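Next comes just one chain, in structure tokens: the form predicted on its own.
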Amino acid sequence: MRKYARQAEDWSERQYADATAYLSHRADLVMSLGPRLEPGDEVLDLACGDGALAEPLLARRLRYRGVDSTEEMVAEARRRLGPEASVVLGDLNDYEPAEPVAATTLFRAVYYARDRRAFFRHVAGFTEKKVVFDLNPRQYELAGVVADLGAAGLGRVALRPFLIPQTVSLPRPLTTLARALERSGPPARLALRFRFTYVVAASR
């Protein structure tokens, strides 16, 4: 954990070309994929890293609360968003809410999970509409992972394929051109086969 440690300063205007473009649309898939989320509604962002997602989140008028186990990625969340959002210091597979939220959200740290269904079944427990995260299909069998959300009592999967990049930023007209790709069917599932990732929507 130190690189985040030594690299939490500036982390997603970093990690992303288009921090904006990126964080805003994963931001509609957490609000709209799988059981729609209403203004109001507490998102707990579990490996929240900088809480760079949250702003997004806030201006569709959800509630925000971020986890992360590095001291200096919490400093830099809480720094960030000030007094709008709740930024704790925890880890994800141990980390409960004094009250059940809303929505449950885990991007780039799934890997983190000591055990996978242990860990949804745990993350069920507090979580009323639905649990959204990132997952390569090319890292992981997205049958078995299924099966572990099902085991935990979140049968219901909603998949969308996330073809915005990460490290190039597209115009516009390409942006717009990627998101409209995402329900294409086949090709969508094509360009997964050689990079991109799945954003998915468990609930019960």
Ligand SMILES: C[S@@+](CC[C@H](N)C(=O)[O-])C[C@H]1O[C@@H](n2cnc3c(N)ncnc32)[C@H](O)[C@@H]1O
Contents of the next structure:
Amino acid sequence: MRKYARQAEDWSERQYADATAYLSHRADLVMSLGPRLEPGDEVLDLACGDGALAEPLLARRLRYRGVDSTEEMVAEARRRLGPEASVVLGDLNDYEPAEPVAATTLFRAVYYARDRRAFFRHVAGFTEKKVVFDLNPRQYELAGVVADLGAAGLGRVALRPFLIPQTVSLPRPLTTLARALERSGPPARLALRFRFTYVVAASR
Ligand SMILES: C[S@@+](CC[C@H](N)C(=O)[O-])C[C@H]1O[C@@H](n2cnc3c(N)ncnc32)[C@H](O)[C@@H]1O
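Now show me the form predicted together with this ligand; what you just gave was the form predicted on its own.
Below is the whole assembly, all chains and molecules, this chain first.
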């Protein structure tokens, strides 16, 4: 995809106002939302972009494999991660790892699934613990997504509002507050009516 080819260099540094805070919070949820991941578990990150999510996942002693369909993103991810992780060129709609993985993730890319229900079914076939992705509830009807997950055998769905802003860097106390607000129920859901996304962890 040409637009991503042009943006590959320093993708995360330019996309996220505070990439470290944003991606480490994302990694915490990959680890803890739904069935917990354990050290040594492998995460398959579809549409991985420059692979920056690998850094906090590796720091949590998970293994990481990235897949992206843009050559320049794959090159950037390999440059960033070196031999610590494997990153390959592939299409999220049909990529299949040689061995099952503990978790499959998909961030800011659910709209690239050609047929969402078929995609979840495909991924469920090689994912042992959970599929984790983000979802904009103003763009997608949650009930329809949950129904597609159920049809793929992923009927246990955990949802968590993700309230760390992408384009604004918060001072540390506000980051702590935003993370606490994510568990607040109605206030968090109110915020989602205007901004932010859910992180979804779906399992059997
Ligand atoms: C908005 S970026 C998200 C990157 C990263 N996951 C993140 O959250 O920063 C979307 C990524 O999806 C990749 N992509 C688009 N269509 C894809 C496909 N069919 N299969 C695999 N990757 C795809 C693009 O190359 C790009 O790196």
